[in-house]
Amino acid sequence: MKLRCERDTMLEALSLAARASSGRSAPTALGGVRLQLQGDKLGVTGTDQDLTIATTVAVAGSGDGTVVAPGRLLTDIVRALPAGAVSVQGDEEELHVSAGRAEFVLRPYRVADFPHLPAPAQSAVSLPTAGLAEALRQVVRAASSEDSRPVLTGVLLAAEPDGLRLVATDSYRLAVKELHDAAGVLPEGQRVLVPSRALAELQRLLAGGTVAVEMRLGPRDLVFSVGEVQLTTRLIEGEFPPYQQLIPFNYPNKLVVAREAFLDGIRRVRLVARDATTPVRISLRGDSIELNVVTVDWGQATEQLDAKYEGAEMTIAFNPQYLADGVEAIPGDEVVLETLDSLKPATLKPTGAADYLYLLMPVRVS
């Protein structure tokens, strides 16, 4: 295999594919990226068998071939090379990477040890790009990062009569988003559980602007195609929790507050928090609220905010990071916080919209 490519073009492809590899700590082909040259097209693929990211870039090729190189190491090397053309030449014995006066010789992995990747399902559906990017931003944050309960690390995609519903929960918070312009994306009654890690990578791909997105659903995997990038993820097996019963039908207490002021206030008062679990207390009353964080070692912080509140006066406390995540996910200039009492789940919503909610469990405080 022999090719030349602009450094920045190759770096972008390697950085993307290496995000799916197992990293430097895996001295196997799972820690590598597969470089597959055919003519003037270089396919770059990384996988840990649960997530696969593959992309294609144009190069000046002069010898077809396939090499599996250490993914993160090769990415770091290309990033450190001087700007301009990068030359890559090698086989399964050695891989030479050079630019300017710098040259590296790497020991590749055996191509046969790189996982066999099944072909994606043939049937594809188009997704609403703009709406999907926003939905992922709002929902993925509520999924768990703990592998002890795998179903909570996923995002539920559920077909609804008027579109697609996305749901995630880590048992402390819950995010639900309705995509009304995604009707027919899944067959009627279909529910699939997609790893939040894969959807976070899809969100990254969509951050660059409006591009076409296609989805192919197989028996055990899901494939997203975004331009020249193909992202494949295994589906999670298991039953998603019955989240509907957590959402109250109505709330007697309602707070409306400016989103940016609320978010800034939370960020300021939590500066004195000893750790992420130190709660922020919110005193609800009349036409203002008070945010308060108290720690024995460092002191306390208090901030008053103008707001509109209807309901019984109370003080309710939340994990500050979970609360900030919820407020940040709300679109628009105002946030609606609805509560039953200081111990039952509260919800955050945008004003004048019913397609998103973020439910949050309060923290019991003395």
The other form holds:
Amino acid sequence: MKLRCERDTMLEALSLAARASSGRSAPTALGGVRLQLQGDKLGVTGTDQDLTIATTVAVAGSGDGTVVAPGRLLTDIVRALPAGAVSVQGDEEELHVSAGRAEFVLRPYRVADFPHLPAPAQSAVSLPTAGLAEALRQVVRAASSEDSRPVLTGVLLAAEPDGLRLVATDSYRLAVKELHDAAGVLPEGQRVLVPSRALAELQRLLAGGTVAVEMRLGPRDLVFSVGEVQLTTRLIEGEFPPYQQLIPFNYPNKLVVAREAFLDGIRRVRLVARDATTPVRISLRGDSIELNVVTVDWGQATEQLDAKYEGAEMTIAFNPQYLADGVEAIPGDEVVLETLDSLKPATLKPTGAADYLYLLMPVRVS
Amino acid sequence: MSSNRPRVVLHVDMNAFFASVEVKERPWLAGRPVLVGGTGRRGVVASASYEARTCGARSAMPMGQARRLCPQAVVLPGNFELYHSYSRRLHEVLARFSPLVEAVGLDEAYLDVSGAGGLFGPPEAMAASVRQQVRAELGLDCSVGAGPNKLVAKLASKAAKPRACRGRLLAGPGIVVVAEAEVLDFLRPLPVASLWGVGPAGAARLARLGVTSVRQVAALSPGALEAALGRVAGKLLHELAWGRDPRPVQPGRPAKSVGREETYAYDLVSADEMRLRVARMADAVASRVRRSGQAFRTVTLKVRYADFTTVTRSHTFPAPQVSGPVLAGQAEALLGGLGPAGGVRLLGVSASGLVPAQACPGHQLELGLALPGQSRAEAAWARVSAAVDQVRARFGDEAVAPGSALARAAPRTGKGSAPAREG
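Okay, that's the form predicted alone, but what's the structure of the form predicted in complex with the partner chain?
Now the complete complex, all chains and molecules, led by this one.
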């Protein structure tokens, strides 16, 4: 294998693929990035077997071949090389990387040790890019990062009659988004559970701008194609817990507050909460609300905000991070917070649209 | 508080507290030797009345030995609810004398009364009114020591106590006041082990140097002490031997830990039995922590084997906890690979890092998700814990226990619950 290309082109492809390779593991092929040269096209693939990211870049090739290089190391090297052309040349024994007068000789992994990757399903469907990016932003945050409950580390994609529904919960909060212009993306009645980590990567890919997104559903995996990048993720096996009955039908108490002011207030008062478990209390009464954080070690913080509140006087406490996550996920200038009482789930949603809901359990305080 | 005013610390120590409370509650015991403590084969005396002490019994002694010395003694298992309530009343009295009251255990307290001189007269007068009011309101005797710091006050209250000597009871003065100028004369004749921080190991090391009294410690250079005991301990001991103790009276400082230990009549030989005991103690400890309006951050497990090898392990949670199952689960996790080896004679579970429950960051509630194999244990346990506490408040600690602690009746163990020793 022998090629030349611009350093930045190479770096972009490598850092993308390396996001999927398992970085911390001992030097095994799983920590590797596969470079596959065919003509003037270089395929760069990283995988940890759950998530695979593959991309293709145009290079000046002069000898086809495949090499599996230590992913993170190669990325670091290419990043450190002087700007300009980079030459890469190698086989299973040695990989030479050079630019200017710098040259590295790396020991590649065996190509045969690189995981075998399944071929993607044939039938592809297109997704509405902008709507998908926003939906991922709103939902992925509610998924759990605890591997002890694998089902909750996923985002449920469910085909609904009027579109695609995305749901995630870590058992403390639950986010539900209806993507109306994505009807027919999944066969009717189909539900798949996609690791939130993969969707977070997809979200990053979409952040660049509006490109076409295609999706292919296989029996055990799901493939997203975004431009030249292909992201393949294993699906989570298991049943997503029933969630609909958790969402209260109506609430006696309703707060409407400016989103930015609310978010800024939460971020300010939570500064005294030096650990993740100190709650922020919200006192709801009349036309102002008060945010309050009290700690033994660091003191306390209070902030009043103008708001519209209808309902019983009450104080309810939340994990400040979960609350901020919810408020931040709401589109528009205003946020609606609806509550039953201080121990029952509360709901955050936008004032206008009814396509997003963030259900949040309070913190019980003494 | 002005710093040029001489510092005056009182140390108030109840006399034979648990035993005296028992006598107060059962007047027919008056005049009889009373032992409170574990009644099993390996029980330990937690408190001995002065009548029992004249026979040679004393606290921390194995109960069997105390009974042999004092066969006519009335042996009681102890009623900690009752002692707690007396302790609360004691502190109500003490609070009138100073806002700076530091509780030590149930039956001891330091009072910084440096600022109260004008109000209650000189230390002698103040100590006398403390004793008189405690006597009037609790019906119990205490000893009061006064000195320029906590070390001296504590040693003074000890000197004020009644003593059993050669089968006879010598009434103590009740009050001993050591003025600043008398401190060195007061300390020098005392044995070195009376200094705070000198345990049996330290005393033995000093004895090898021929040092047994405070006078001899004071005569040693700090360097020599540091060589014998290590830098920190050596420096500290030198200061104490010269009557200098900078520790402040820390008001309102609640119990630093709540714990329970059991010494077994027969060594435990199975890991299951160990787990059982630990679960039961952990649950009781959590209950006591909640009753005191506190939450804990650290769980400590203590295992003493038949050969007296002692293993202590602890875990600190990132946030304060209140629930029994959390404590029990952690204690069991600490037990981990510790097997019964050659037999376990003592197990202990304690909770420390106590903070007011209001400072408890609260409990993040969970959505009622029905996850296979996943219980909504925590939220449910909080409700169970509250109910358990109500039952215990009415019917006592033993009225309700986790099933895991009852799984097997204990055929071979004594009821050797060893409460904290009193002085």
